[in-house]
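A single chain, nothing else alongside it, follows as structure tokens in the form predicted on its own.
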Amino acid sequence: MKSCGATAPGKVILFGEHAVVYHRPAIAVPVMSVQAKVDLQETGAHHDVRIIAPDLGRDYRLAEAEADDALALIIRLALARFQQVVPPEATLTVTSSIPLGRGLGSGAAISTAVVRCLAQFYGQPLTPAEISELVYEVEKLYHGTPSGIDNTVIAYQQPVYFIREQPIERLSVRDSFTLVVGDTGQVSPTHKAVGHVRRQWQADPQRFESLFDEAGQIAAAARNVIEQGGSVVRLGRLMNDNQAVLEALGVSSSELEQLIEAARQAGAWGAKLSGAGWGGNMIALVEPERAAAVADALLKAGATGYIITEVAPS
């Protein structure tokens, strides 16, 4: 019987949430040190695919699944794209080491790996472009509108600089830098607060235009150290301003901030809420011997995990 496995990164978001979806410029990395797992057995019987997902409490069959079903939808989109009509007799299982609802990506990882695996199932292989539209398509389940900076930065495995519908532009990573990213230990609603920033930009589009425009900006700045490397302070300086955009957006929180305030006072560069807001996680920049110690602030300051993670030269 033929089985096979495939895996994705996590990510977070440096700069230019929210603004990137009104076609400002954005930045992510891949978060390595969290992967989402699909593994497909073939087992020659039922005439379908048994879904198995742990983290989740489910196991079922995709011929059970409803519409809105995300690993349903993936699994039925990537056999539309292999041009197989009947599903392989198989238990495809799915875990994940990516905390569900942070912003760091976990719907788009497990999309991702999920078609991985069936591409390698098929000996179909697909780059990094295909793969990301396959995923794009589920993104629009979990977040309405989505900017399509996870699905293309977790495709790619590499940092992205991202504009919406323009060509994407791997990014070059000089020196390498260090973060932190702290876990509020609540759900980010991506879908609530990007609508919320959508209907104060209709009431509101000059102001809003104005600070998705600053957004850009400090987006484009950041490119910039990254690709020349060595002004560590600089790029903490600008994550900091970032954050100062993203609380004009209103998608900040007090316990983001409390954990942001609670990395800079331990030493980090600058510190920014990542993904959507409203809970999730938070990034610190961080020299690599202060880790540990930021890390520790966090937790004191009401931070329910952390991971450290480095986004090495590229």
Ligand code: PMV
The other form holds:
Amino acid sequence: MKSCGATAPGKVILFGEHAVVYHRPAIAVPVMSVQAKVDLQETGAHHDVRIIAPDLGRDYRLAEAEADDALALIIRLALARFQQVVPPEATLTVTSSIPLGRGLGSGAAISTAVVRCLAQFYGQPLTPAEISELVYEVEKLYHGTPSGIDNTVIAYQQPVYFIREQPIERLSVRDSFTLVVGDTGQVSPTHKAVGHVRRQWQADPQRFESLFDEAGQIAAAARNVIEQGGSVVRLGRLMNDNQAVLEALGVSSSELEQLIEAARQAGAWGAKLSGAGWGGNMIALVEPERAAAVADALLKAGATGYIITEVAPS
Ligand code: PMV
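Compare with the form predicted on its own: the form predicted together with this ligand:
Then the entire complex follows, led off by the chain already shown.
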């Protein structure tokens, strides 16, 4: 009986969320310390895939899945990609240490791990671009108009300078830097915040276009700093500037701002929300020696959890 397993990391958006939907550049990096994990074990016992997701309390058959079930959709897309008309007789188990629905890319990571696992199972390796393309199909189901940044950074598993519908640009990181990721504990469906920005943009296109431009310029400036190295102080300021734009876009929240302020007070170089906003996670750029103190300050300010992660030279 065949078996296989695959993983995929979480991610954070460093710069440019929301504006990236409107074709401005954004920067995202994988977070390797949290992972989605998929195991596939051939059983020969039932003529279908049994899907088990213990974290979600789910145990069901592929054939019985609802039309909008993300796991079933990515399995079906992958089976079609591998020209498999009949699903394998197997049990597929999904676990994840990536907080769900909080801007760390849990959905895209699970989909990526499923595709990687099935690619192994059928002995048909796919490129990161091919994996990203399949995962993007599922992202569309949940986000409506996803930019594609999540599936790209996770499938490539590398820092990216991303512009929607343009060839991927890998970001080379000159000097490592440390981030503390703080969780508000609030689940925030991406499509809601994205829909809010769209309605505001439709109502006042001039103002929103100029906010998107500002976010894009900040991401471009941050790219230079990250690629040339050196100025962590400048990078922190750019994060603070980006947070101001996100507040003007209306996607921040009092809980996020409380954590952002606590991180700055505790000595972070800069801090901002990361992802769709209205909950989810924030990130703070810190001196490695200050990481523990900033994490502690976040917990005292109400964070439900934190991750300390280093973005390594690439
Ligand atoms: O999935 P999240 O919460 O990280 O949000 C994705 C980032 C957005 O720019 C808000 C949406 C998108 O499609 O890029």
